[in-house]
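Just the one chain here, laid out as C-alpha cells, in the form predicted alone.
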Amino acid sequence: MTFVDIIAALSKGAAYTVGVTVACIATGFTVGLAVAVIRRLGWRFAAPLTNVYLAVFRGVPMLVLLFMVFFGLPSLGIQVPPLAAMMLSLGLISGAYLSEVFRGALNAVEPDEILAAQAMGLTRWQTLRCIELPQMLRASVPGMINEFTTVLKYSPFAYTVGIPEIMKQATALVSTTMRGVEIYLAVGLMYFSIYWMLVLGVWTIERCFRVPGLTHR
C-alpha cells in the first residue's frame, strides 16, 4: 500500500469529518449569535438562563458532555443519533465561546452610532439589526476563525459515537496494516487541508462584506 493508497482509503471518512464540522459550526454560530443578541437586548428574565448556559458549556469537557448525551440519555429513554449528539455537545460548547466573541465585538460598536439611530426613530431591535450586527459580524471574523478551527480539532471525537470520520478510518487501517506513522501523517495532512479550506471560505465571506477603507481597531 502506497502513501497515495492510504490517502484514498482515509478520504472515505473526509466527507463525514467535513459534515460533522459544518453541522457543529452552524449550531455554534446560531446559538452563540442568539445568546449574544439576548444579552445585548438586556432582557432581565433571560440573563440567569444565559449565565447558566455559559457556565455549564464552558466548564464541562467536550468528551464528557458527548458521552452524557449519547450514552447517558438513552437510560432516560431518549435516543440521540450520533450527529445530533455531536451538535448538542460540541455545537453548544462552541456557541458558548462564540457568544463571548460576539459580545466583545458588539461592545466595540461606537455608542454615538447607537444614539444617532435612536435619534432617527429606530427601535432597539432595528438599531441592533441594522447598525450593530453588521459591524459585529465583520469585527468577529478573527475570533470566529479561531473557534471554527477548535471545532475542527474536536471533530475526531465523533468516532467515539460511531461516525466513520477520518480518525475512525485511520484506526481501522492501522490495525490491519501496522503502518501508524504513515497513516497518522496522512491524517494530519488531511486535517490541515480541511483547516485551510475552512479559513479560505471564511476569508472569502469576510471580503464580500468588508466596507472599503474601513479598518477595525
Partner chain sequence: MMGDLAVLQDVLVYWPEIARGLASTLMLSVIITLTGLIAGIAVFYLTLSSSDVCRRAVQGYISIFIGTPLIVFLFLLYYGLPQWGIKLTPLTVAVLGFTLNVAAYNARYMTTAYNGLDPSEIEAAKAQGFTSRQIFHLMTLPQVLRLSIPALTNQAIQNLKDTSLVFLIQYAEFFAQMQEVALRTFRFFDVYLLTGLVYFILVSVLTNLARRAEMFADLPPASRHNR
Given for the second form:
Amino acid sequence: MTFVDIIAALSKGAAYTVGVTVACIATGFTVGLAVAVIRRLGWRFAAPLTNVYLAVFRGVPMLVLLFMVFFGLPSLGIQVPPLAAMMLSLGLISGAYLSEVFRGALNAVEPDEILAAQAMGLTRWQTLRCIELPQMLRASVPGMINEFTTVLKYSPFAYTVGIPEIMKQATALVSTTMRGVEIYLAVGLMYFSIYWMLVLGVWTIERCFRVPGLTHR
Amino acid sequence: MMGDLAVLQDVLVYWPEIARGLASTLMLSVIITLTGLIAGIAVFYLTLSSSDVCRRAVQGYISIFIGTPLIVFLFLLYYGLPQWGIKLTPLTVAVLGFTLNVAAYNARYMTTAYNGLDPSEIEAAKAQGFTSRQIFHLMTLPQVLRLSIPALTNQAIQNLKDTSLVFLIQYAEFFAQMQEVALRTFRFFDVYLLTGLVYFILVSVLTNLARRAEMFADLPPASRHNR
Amino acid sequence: MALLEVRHLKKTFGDRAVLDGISFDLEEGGIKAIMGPSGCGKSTLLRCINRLIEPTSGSILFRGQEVTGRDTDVRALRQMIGFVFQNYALYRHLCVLDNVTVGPRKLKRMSRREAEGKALHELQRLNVADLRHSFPSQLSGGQKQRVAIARALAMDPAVLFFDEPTSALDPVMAREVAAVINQLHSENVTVLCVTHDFELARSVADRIIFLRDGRIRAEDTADNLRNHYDDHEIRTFFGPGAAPV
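Can you give me the structure for the form predicted together with the partner chain, which would complement the form predicted alone we have just seen?
After this comes the whole thing, all chains and molecules, with the earlier chain placed first.
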C-alpha cells in the first residue's frame, strides 16, 4: 500500500469532513451574528439569555457537549442525529466565539457614521443593516478565519459519533493495515490542505468585497 | 434532568476514581500550560532569528500546528509510532503533543504583540550597544509577555478544556472517568451534565483569575482580545 | 411664516444648562450662522432641532408644526433636515455614489436607477461627479465635504445644517466651502451653519447669532457685530484685532 493508496482510501472521508465543517460554520455564523445583533440593539430582556449562552458554550469542552447531546439526550428520550449533534456542540461553540469577533468589529464602527445615518432619518434597523453590518463583516475576516480554522480542527471528533469522515476512515484503516505512521501523516496532510483551501476561499470572498481604506491591509 | 439529587448519590459512589481523574486533568493542564509557555517563548525567539532558513522552518512549524487538528498528531504518536516499535505512555504523548501545539499558538500571540511594539525602542537599545540576546530578554520579552497576557491566559483556559480529548488516547483523566461512571450508572445525561458543570466551574474560576492578571498588568484596551 | 421657529429652547445635562432659552427664526431661503466660543452649545442646538438630542423644554416649529412632541415623526423630520457633519461622516464602506444614493433608496424608496440619477445630479452640482466610484478614504478633505453636502441634498431637504464645515480644512479649501454654500444660497437652499470661522460666517450669512453659555447674546450682521457693540464678550470675539479662532 503506497502513500497514494492511503490518500485515496482516506479521501472517502474528506467530503464528510468538509460537510461537517461547513455545517458547523454555518450554524456558528448564523447564531453568532444573531447574538451580536441582539447585543448591539441592547434588548434588555435578551441580555441575560445571551450571557448565559456565551458563558456555557465557552466554558464547557466541545467533546463533553457533544457527548451530552449525542449520548445523553437519548436517555431523556431525545434522539439527535450525528450531524445535528455536531452542530449543537461545535456549531454553537463557534457561534459564541464568533459573536465576540463580531462584537469587537461592531465596536470599531465610527460612531459618527451611525449618527449621520440617524440624522438622515434611517431607522435603527436600517442603520445596522446598511452601515454597521457591512463594515463589521469586512473587519471580522481575520477573526472569522481563526474561528473557522478552529471548527475544522475540532471536526475530527465527529468520528466519535460515527460520522465517516477522514478520522473515522483512518482509524479503520490503521486497524486493518497497522501502518499508523503513514496513515496519520496522510491525515495531517489532508487536514492541512483543507485548512489552506478554507483560508484561501475566505480571502477570495473577502477580495470581492474589499473596500480601499476600510481594513488595514 | 438533575431534578432529583439521586444522581449525586449514584455518582458519589465512584468518587475516588472521579477525584483521581480530576487530579489528572488538572495536572496535565498545568504541565502543558507551563511547557507550552516555555516552548512558546523559545519558538518566538526563533521567529526573530537572523537566519532566513531558521525563520522559515519555524513559520512552517507554527502553520502546520495551527492548520492541523491536535488529535491527528496525538494519534500519530500513540497509535502510529508503535509500528516502528516506539511505545509512549498516554501521558508522554499528551504532554509532547499539547506542548508542540500550544507552543505554536503562544508563539503566534507573542508575534502579534511584538508587531505592536515601538521599533524605535529596539533601535535605541541597539544603538546603546546591547547584544541582540540582551535586547530580547531585557526589552522584547518582558513587553511581549505583558501584552500577551490576555491571549496566553485564554490559551491556558483552552488547555484545560482541551485536555478532555486525551481519553481518546487512553489517558484516564476526568472526562474518561465520568464516561465510565455514565456507563455504570446508566445515567448518561445527568453524568455528562455534571461533567460539563465541573468544567464550567473550573473555567469560570480560571477566567476570573485571568481577568485579575490582566488588571494587574494594566494593559491598554486594544491588546485585550479573545482566544 | 418662517421655516423654523425656535422658542425658549432649553437643554440641561445634569444641572448644567447647555442651552438656556434659545429663540430665533430661520426664513425660507435664508441663511444664518451660529457662532460662539467652544462649549457654548452651538452643536447641541443643531442636534436638538433634528432630535439627535432631546431638548429639555421649549418649542420648535418646523413649517408651523411643533416637532418637540412625543408623537412627532422624528424620522420624517430628519429627512427634511440635511445634516453635514464636521468630519463629514461618510460611510467608509460605500463608494461616493452609494453614499449619496443610500438615503433616497432606503428612505424614499427610489429605485437604484432613479436614485443614481438624482445622486449624479447633486454630485455634478458640487463638481465631484467624476469621483463617484471612489471610496471615502481616497478623497481629500474638501472632496469629502462636497460629497457629504451632495448626500444631504439628495434627500431634497427643506434646510441644510452645517456643523463646523471648515474646521478640518485648510484656508484655501475653507474658502471653497464658502463658495459652495453661497452657490446653494443663490439656488434658494435654506442654511443654518454652526461655525468658529468668522470669515466663513461673514461671507455666507446675512445674520450671525452669537451664542455664549447657552444664551443668544446678539443677532446681527457681521459688520454690526464687529463694529457696533460695547459688550466686552462680543468685542473680544468679533472686534477688530480679535484673535482668529
